[in-house]
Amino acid sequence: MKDINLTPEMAKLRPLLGEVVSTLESKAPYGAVSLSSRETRTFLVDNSQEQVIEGDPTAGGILTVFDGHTLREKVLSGFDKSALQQGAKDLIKDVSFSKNGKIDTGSDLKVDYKTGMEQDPTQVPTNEKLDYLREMNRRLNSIDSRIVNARVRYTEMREKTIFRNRSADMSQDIQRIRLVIIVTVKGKKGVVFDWVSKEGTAGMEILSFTDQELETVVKNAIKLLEADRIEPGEYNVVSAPGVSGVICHESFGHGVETDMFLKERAKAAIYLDRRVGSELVNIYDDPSYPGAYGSYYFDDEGYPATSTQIVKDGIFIRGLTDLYSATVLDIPRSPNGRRQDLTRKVYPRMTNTYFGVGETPLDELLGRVDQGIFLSKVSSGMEDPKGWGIQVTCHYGFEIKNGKLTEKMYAPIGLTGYVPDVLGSISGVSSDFHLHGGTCGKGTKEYLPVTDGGPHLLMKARLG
């Protein structure tokens, strides 16, 4: 294997770690050691200012054993060679083993992975990078008078990670990438904002904006000056992909992440193998779709990418699991093993989450409601795994009359409902697919880049 994807430390230590490892199975019944580099810089141009954020980088190695009951982790910080093979030596020490616990030590895999790119970022200059947000800033402030500011904001994210235990060798360097735009207006009733991103594992190329996509987003932030609120009660709405998504992630994202079923958190668990929505959801997290923003091509525990299929055909199949949670539960891994970094735990989380796609087009969807409410942009969302309820928050929506959408906008909107109930009343599922990309905390901690979006949906829910 060729290590051109590492640092020249990482790259040093790879043909150690497999001695590593032994001794650490000495007398674990599973070891594993993985290297880790991580680091991220920011580039902001607004009206007022610009800066260059450099983020604090990580860099170290992590050493996991299991004891037959429980994982044990030692963090080192730097690439030392001493100081690996002394901390495999420490974390085993007096330390009492059974050799009665199993552990799913996954593919024999070697190979190295890396993110494609038509144009790396780490390969353009600062001021290149500038230049183009000082660029788009202009484009933005042309489009209307009323706008007071026009934020660009880049953050680029590079990861490289190898991972070794007794199965597999593996090495991988991911680029992520993210441009956000929000733009600020002013009017009569005060100032307002609206934004667009994209997002993605992948070079600069997929970072350009059409003057169309920028007018529109504009538009939007106007029409928000003149936005009514919604009348609370029951509606029935179509949901744009980005809400889809933010519903599908609070509602069988977390609730499945299976370290809350061994805390007794989630009442997800009881609902295994029974209904929880209508036959026409499908939900998947898949950490290997190619691009997404929460993509990767093995977990933090060296479990490659696969797709989960949570939910089919409206049935609760499956949740999310790291590799204590599936030994623990005694059910199959999925590759959702993430930490932060390598200074913080393991859990079970989301990748990319989503929808499954269904056979009818968006008018047609549109077409069915003679009343009701088109929620163009979620902003937030949250959920309570305990009881299963979800909250999510709509920038702004649309009327829908007669089956097609009028110009009529309203803002905030908020949707709640209790899980079961809300993707029960799923009637129409389009042919279209679209994901966003974003950050998802656990609790109030544990950030990761994760995707989620889908179809458009049809249902009936309340808003407020």
Contents of the next structure:
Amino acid sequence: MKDINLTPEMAKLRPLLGEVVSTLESKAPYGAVSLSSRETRTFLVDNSQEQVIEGDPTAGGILTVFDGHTLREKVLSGFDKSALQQGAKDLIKDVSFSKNGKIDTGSDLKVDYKTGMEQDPTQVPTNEKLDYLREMNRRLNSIDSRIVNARVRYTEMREKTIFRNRSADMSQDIQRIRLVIIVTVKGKKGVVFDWVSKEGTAGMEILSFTDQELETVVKNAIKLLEADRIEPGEYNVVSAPGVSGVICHESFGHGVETDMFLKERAKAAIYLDRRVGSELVNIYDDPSYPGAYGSYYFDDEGYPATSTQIVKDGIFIRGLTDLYSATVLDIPRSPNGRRQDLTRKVYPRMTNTYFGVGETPLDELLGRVDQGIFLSKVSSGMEDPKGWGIQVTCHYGFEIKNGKLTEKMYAPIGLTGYVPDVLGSISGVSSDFHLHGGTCGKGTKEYLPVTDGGPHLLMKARLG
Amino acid sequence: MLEKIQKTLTKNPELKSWNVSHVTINGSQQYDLEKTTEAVRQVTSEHYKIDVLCDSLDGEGKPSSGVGTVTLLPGGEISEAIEQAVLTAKLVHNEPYDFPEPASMPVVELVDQQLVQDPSGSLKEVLALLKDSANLLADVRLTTAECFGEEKITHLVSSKGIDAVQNSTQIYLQWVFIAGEGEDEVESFAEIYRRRISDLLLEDEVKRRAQYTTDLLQAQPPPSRTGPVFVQGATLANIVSGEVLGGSLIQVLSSASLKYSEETPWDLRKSIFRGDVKGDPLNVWANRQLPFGMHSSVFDTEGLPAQRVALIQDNKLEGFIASQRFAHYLNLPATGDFGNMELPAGNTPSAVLSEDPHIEIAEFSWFNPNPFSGDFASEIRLGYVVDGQERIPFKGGMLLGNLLDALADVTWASETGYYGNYLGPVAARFNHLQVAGE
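Show the form predicted in complex with the partner chain, please, the one above being the form predicted alone.
Every component of the complex follows; first up is the chain already shown.
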């Protein structure tokens, strides 16, 4: 096995991890150890400043023991051999374990993974990255004199992990990158802004923007200066993939993270094998989606990445699990055990969550709407797993008239409703597909990179 | 290791200025379900964050300053890390500026001694009190609780002569109440951040949350109307000063960096509102000295001492919140980080504010106004239609409006309260907002 993906400190400790697991399992029914290093760098260029910001890195070992009842962890900063060995002894000291339920210890894979990249950010000098952002800033400012600021923010996150339990010995080196452009313009209504981003588990090769993409973000920012508020009411709606994605993220994403079942917070728990949407609704979560921003090779508990279908033809068929929830609920594991970083516990979390595609071309979908709204750009969403309310805030949308998009823009637009009503009203699913990257929290914490998306959807929804 | 870093930095002739923060965190976490403990965790972390400031020439040959940052774990390679930071600093080009000079540091209370002395024991006590309080309630069940406690020590040293230490603690508590049965079950999700355990006011908060939960069982569809909207407690604090760990519209628009980039419309000694003020005048302090405030500190990351800044007085902007750099650019006093928001008491008792027929918003799904314009369209998680003695709960619908317009037409309560990042009136009546229901 080659330690091609690891820091030297992590590679040096790796051969000892089996012994640490044995120490943990000398008392506990299940033991595991992870070594984790996460580093973030952000580069910002705008009209008035330049910055290179290093995020607080986390690096160290996580010792885990589990008896099917309570999960105990000790987190050690840094990679010190004796601290790790002593930490394992301390973690099981004075604790009585009793085996409860069947613990699925996962795969016996012994493999190393690394994000495939044409242009590895670590091999690109800082001056080249800054020059790239400066050029992007210059291109944006040349488009329209009403631009007050053009922020170009590039972030690279490197996550290196070794996971070891009694059967698995795996490592992964994940490179996530994201470039966000925010254009602010000033007019009679004050300062307004629009943005566009590209992101993925990939190298810098995915970060190019065409002139048309830059002109579109500037054009929409300027249009926001004249946008009206929408009259509250129920509308025929076509959602862009970004909006579709947030709808599935907030409806059958958060609500089927099965820690919510244990906490009795999820209405979905009593809807297993029941209809929750129209027959056109299929929802998936897939951390193995190639190159997506929320992708990885195995989760933070060593479970190999694969696709999970959550809703099939409108029927809710299964939720997303981590080791704890799968064991206690006695349901199959899925590769969704994720932690923000080593300072945080694992929860069942989404990765790349999306609606499955349909067969209808977008033009045909729009053609079915005499009068309605095209929800173009999403800004945020909020879940309500128990009440199945949904809130999606759209930065803007456009009028649909006689089956065609008009230039009439509304902003902002809030979409609310009862999840089964919204999903049940879906009467058209387009054949195109896009994923959009972002950050997802649980409450106001536990932030993780994710994507959501899918096709365009035709539905009825309450807007305001 | 801090001394070694200082020595290495001092010897480097390429540096204009530098500062180093040595940060250590010790934390405990406990996660409980209704009848079991799901997880317990002990977390320690330690790092050294080094900022170096270098002067160089930009692409057009003009003098510029740039910062390079690097973070080291204990035992890390110091010289190599500093070289990397210097390389970055010389590639970043901004108008010249310098790091802050030393200044007298105020005393700001940030530490809960109980939490420091026995972190995991303290968490157990908090969770036991939560469970005991919940057990007294007949109509709701506590199904989960998470409690985190941590102590953070920051030692900041700079080339300008700053050498200061600050200790702080933080406690986080989350829980869920469930009421009802089967498909009719409802939940209420509570999340509180404070610096000390006694500020959780747990027994009162448990009662309030339990009432919300049982009211959700009776909730009607939302009404549609425009008129007075009454908001109180943490929900009011959220509207005015944002989420406890986040920022607010006022914080964004009073930022000197946004003034420098010409993105805020606000000017000194001019009204922050775009129209006439119909309600009580707005007065705001940005207060980093607030005892046990979640955004309080003795010094910020640059080393600027905590201040209580008179930000908005009688609706007019009296200052910008400026880091050392933007203060230098705009010839303003350097304030450091924003801190917490403080508003004075109003003139009207809360009971009077809620006398006339109105809508009360108890909780939003998420109140997140546009960060520049203040426009919002936020789903209502729980509200009440109040008319005389009648108080009918409802769920759903949206509150629509603009936050600045709402603050220009508000009546503040005469009682004050503290909610983590906000000290001010406990209630307010926004006189003209739209609720979009069914």
